[in-house]
Structures are given as C-alpha cells and as structure tokens.
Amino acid sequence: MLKTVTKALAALTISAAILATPVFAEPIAIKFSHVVAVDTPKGQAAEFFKKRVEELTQGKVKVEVYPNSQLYKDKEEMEALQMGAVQMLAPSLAKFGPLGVKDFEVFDLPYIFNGYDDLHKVTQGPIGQQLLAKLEPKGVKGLAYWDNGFKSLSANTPIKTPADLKGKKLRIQSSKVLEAQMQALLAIPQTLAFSEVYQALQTGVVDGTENPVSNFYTQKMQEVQKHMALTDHGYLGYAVIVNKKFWDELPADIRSQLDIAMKEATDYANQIAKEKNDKDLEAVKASGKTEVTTLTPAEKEAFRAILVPVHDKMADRIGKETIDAVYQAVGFKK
C-alpha cells in the first residue's frame, strides 16, 4: 500500500513539474520565394523584410528566403502559393493574367507611365489597392507593389529603330501583352523562364530580350547580348502577395508587425529601384560587352508610335474600364 502511495506522488510531482515548464512554441515560419537575384532591387527588399519581420516579431516569425528559382520557376510558383507549399512570393505583375485576374496586364501596356511619378499614382492610390483585392477570391492576398523599373530591349545587333527587331526572337514573360507588343514589332515573342533566359540567348534560343537594366546585368546577360537600346518602352514591377487563409490564420498583432515591415520594405525597395538600375547601367558600360544606345527623342517616339496601339488591341482583355482609370490617373494622351 505504501508502495503504491509513494509511486502515486512521484507521479503527481513529475506531472506538476512538467505542467510547470515553460512551453515554447515555434516560431511561425514565412517562405519566401521569387526567381531573380539576391542582388537586384526585389533580392534586396526581400532581404531587407525578412530583418524587419524578424526584429518586429522578437522572433515569432522566421522568413525564409529562396531566391533565383531555387523553389520554383515563373510558371510553377503561384500554384505553389495557392496550395501552401510556400506562403510569400513578389511575382512580377504579368503573372496575374494567368491567375484570371487580367486586369493587371494594364501594367504591361507599352509607354503607358512616362516615368515612376506616374506610376505611382496608380500603385500608390485607389486602383492599386482595387486591383490587388481582386486576388482575395483566388486564395491570394495582395499586400504592396515593389518597383524594378523600366525595360530596355536587347540583342546581337544593334536597334535604334523599330525595323532592327524584325524576324527576332525575343524572350518575354507570360504575358499577351507582351505578345502583342513583339508582334507590334514584328518580333517573334518566345516565352522562357526567366531561370531559363541566359542560356537560351547564349545558345541562340532566342536573340534577345526585354529588361530594366538591373535583372540585365544580374543575370549577366551582358555575356551573351552585344547590343542594348534604352527604350523605356515597358514598366516591370512585383505585388508582394500571401496565401489569404495562412495571412488570416495569423494573431492580430503578428499580422500588425509584418503590415509594419511589408510598409518599410516596399518603401525601401521603391527607394532603391532608379538607384540601382542607373548604378547597372554604368556597370553594363563598363564591363565593354554590350554597346548601350541611348535613343533621340525621334527614334523613342518611333517605337511608341508602333507600340501604343497595343492598347486599343488588349482592352477587351484587360477591361476599357481599367485602362481609361489608369489613363485619367497619370493624365495619358495618345
């Protein structure tokens, strides 16, 4: 009896002494994934929200980032999103049309923003925000828009006029838009993913490409294109976006910190966007591979005469109404 009395209190004593411990739950953990370098603006802001969420938080939360397609390419990493292989991504805004959402193909339209001023009264205002909330019902939260900047066109040859791009094959991203400015051109459009660019130019897959300055040179494209035109024909940039339901299963105040880091990052991504592609540009010089052409007023105007009525063609697609709004907020004149 005694025994068993004394067995019976060891026995409470371990369990009290195991309720008394302190029980440390993991830390939430954020992956992070996107497909260019850790180098070019996205890389760096990227890095720069996974500090951010890391100090805010004390450690609640851990970003985890993978860049260069080290996860996923282009085509897979939206699907991997939906079905919460990984929680973040900062896909360029091209990505969006094949979701269903084609209203953000408007960013894709060719001379649409005469310089980021414009541009941000679009990402920074009401249509923004209108835009990302139609993601919600695709399992999708959109939380900001990061810049890049604008694109130049490349190849192994020169090009200061439209003409120089005829019979190319030039590499895009998924995009009708694109497909339809290429065709404008009477270039061949070839869609890659952007993993797969480097080695398809060096190989003759395709002859060229379209980029700001700063996935040119990151990429060291430079190795493989002799010849790069200033076109600022197109306007690259990201949403950062989460999967809906991990963003609403969050705590309140852990929701608050990442709003807190996300409004930091992109601030501090859209800082360094112009900085870092006018930085590449000199480095794109310097390396004294590609010949850099920087055009006339003359011969930009000449592809934006060709290029221009791409809109027109792609507003059934996009929506009249979502181009016209983007027109009446940056003051567009045809």
Given for the second form:
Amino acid sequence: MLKTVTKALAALTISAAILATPVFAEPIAIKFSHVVAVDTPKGQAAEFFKKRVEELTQGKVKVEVYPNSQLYKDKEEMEALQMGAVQMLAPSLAKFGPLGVKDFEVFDLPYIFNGYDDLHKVTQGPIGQQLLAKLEPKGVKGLAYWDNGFKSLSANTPIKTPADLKGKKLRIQSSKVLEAQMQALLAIPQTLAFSEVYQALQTGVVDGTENPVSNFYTQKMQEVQKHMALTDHGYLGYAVIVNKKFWDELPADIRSQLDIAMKEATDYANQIAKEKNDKDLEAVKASGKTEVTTLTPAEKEAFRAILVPVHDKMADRIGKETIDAVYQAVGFKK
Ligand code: LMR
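I would like to compare: after the form predicted alone, may I see the structure of the form predicted together with (2S)-2-hydroxybutanedioic acid (LMR)?
Below is the entire complex, every chain and molecule, led by the chain shown above.
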C-alpha cells in the first residue's frame, strides 16, 4: 500500500516538474535590439555573439540582431525587454536611470576613469557585478559589460575652453549626471533618443553633442558638426541585458552555451572598441568636414576643474558608497 502511494506521489512530482518546465519551440529565437550602426564596437560584438551562439548551439538558438533603432528607440527598447517583446539589449550605461537603477550613472561622472584600464577595474570586478545584480528586481538580468569609449564634445563653433559651450543646446542621453555635467558647462542639456540626434543637429534643434567618435562617425555627424574637441571627459559603454524570466527558463545546457558565447563576445567587444574609435577618428579627420581639436593638458585641466564638482552634486542620486567604491577601485583623486 505504502509502496503504491509513494509511486503515485513520485509520478505526480515528475508530471508537475514537466508541466513547470517551459517548452521552447526550436530554434529558440533571441531578438537583440540596439540603436547604433553595425560598424561600431557594439554592432560588431552583437554580430559576433550571434555567430558564436548559432555555432555553439548548432542552430538550436537563432539570434536576430536589429541594429540602428530599426525595432525600437532608446526608451521603448527597455520597455520591450521588460515585456518580453525582445530578449536582449545592450543599452548605454547612461540609460538605466529611467528603469529606476540610478547607480549606473556613476559611469557618467566626468573624468572618473583615466582610461580603459581604470574602467575595467570596475566593469570586470566586484563593483560591476554588484551593479548588474541591482537590475534583477526589474525583471532584467545583466550578463556583461561591453566597451565603447571616451567621449568628445562637438558643435558648429570651435571648442577649446568650457566657456565655448556656454548657452549651447547640447544633446544628452537620459542621465541626470549628464544633465548636471552640461549645466556645469553653462550649456542647456536636451535629452534625445540616439536615433534623433543627426536630424536634431541638422535642423538646429540642438547645437552640439557628446559621444565616442565611433558613434559620431557612423551616424555621419561630421556632416552636421564643424568642430570636435577630444575632451575625453566621460565614458560611454554598455551593459548587455536579457529578460530575466526568459533567461532563467532556458534549458541549462543552452544557457551555458550562451554564457560561453557572451564571454567570447565580451572579449571581442573590449578588444575592438579602442581600435574602432581610433580608426573612426582618422576617418573624421580625413572627411575634412569636422575640425578636430586635441586639447593641451592645461586645456583639459580647465574642463576637469569645472566638471569634477558634478561628482559631489550627484552623490545623493547615485549613492555615495557606489561612488566611493569606484574611487577606491581606480585610485581617483579630486
Ligand atoms: C547614445 O545615445 O548616444 C548612445 O548611447 C548610443 C549607443 O548605444 O552607443
């Protein structure tokens, strides 16, 4: 009798487990939406990820990459991810505020990183992991950080000193730190989706912008900006994120293959980011359309002196512990 009950219970447990395991139609599709051109560090890394996933899973997973805001613009893509309309994104770290995770804006603090090595101490260490964990209550899982690069400022008039930006309308991403940064320059920040920037510059809705040169060049901003200064005043890079429910429900063997592909794509992204920005800088110069100014150390210092006070101003928003942890990791001195 006892044996029969035990057997029945075991059968019930197994059927419940089968019911609870979602059945994925094969191939499993991952829609990966992003806003930049294919020929950028993020665009290339997304293509690399697709290729490796399809090889490693022998076609059981198909990655559909939608570049250039083809599917969604900045704000919409976050909502689409949470709703499960797409499974994967790689938004700039400056775009997590609207999701309610303001801590990521630490990456926007002007001059906090003195180059990629500093940055990697954060993105490839415990602070990076702790930040990604903060996404989980939002139904989002962070898988990796992909580099882009350090930003330059552009406008239609020469930029050598902070005063050159006074009163200018400058496009920013949706980050309060970037808003404060532009206000510190006495400029007028305007938040716009990336897909709208070229036209806004062309029509004079904004006077200028900031971006790593790979984004500038691949959006042809050299056609609508006469001057660029290599200020390197801040970093722009990405968190690769997935819909958490989708990820958690994947068969374990598939998830491990995706983990391997993501690790390889991350190494690739971080290896090509600087090269790509350097190459695109040469292309902007060669276009003859945008005059590129390299600042002297003293000129850079003038930007730094005005922009570093933004750190204290934003401490309540970002969290002082997060800022201090980054300071410590990179050895930042005011
Ligand atoms: C921007 O909006 O300027 C960037 O975040 C675009 C990107 O994804 O690099």
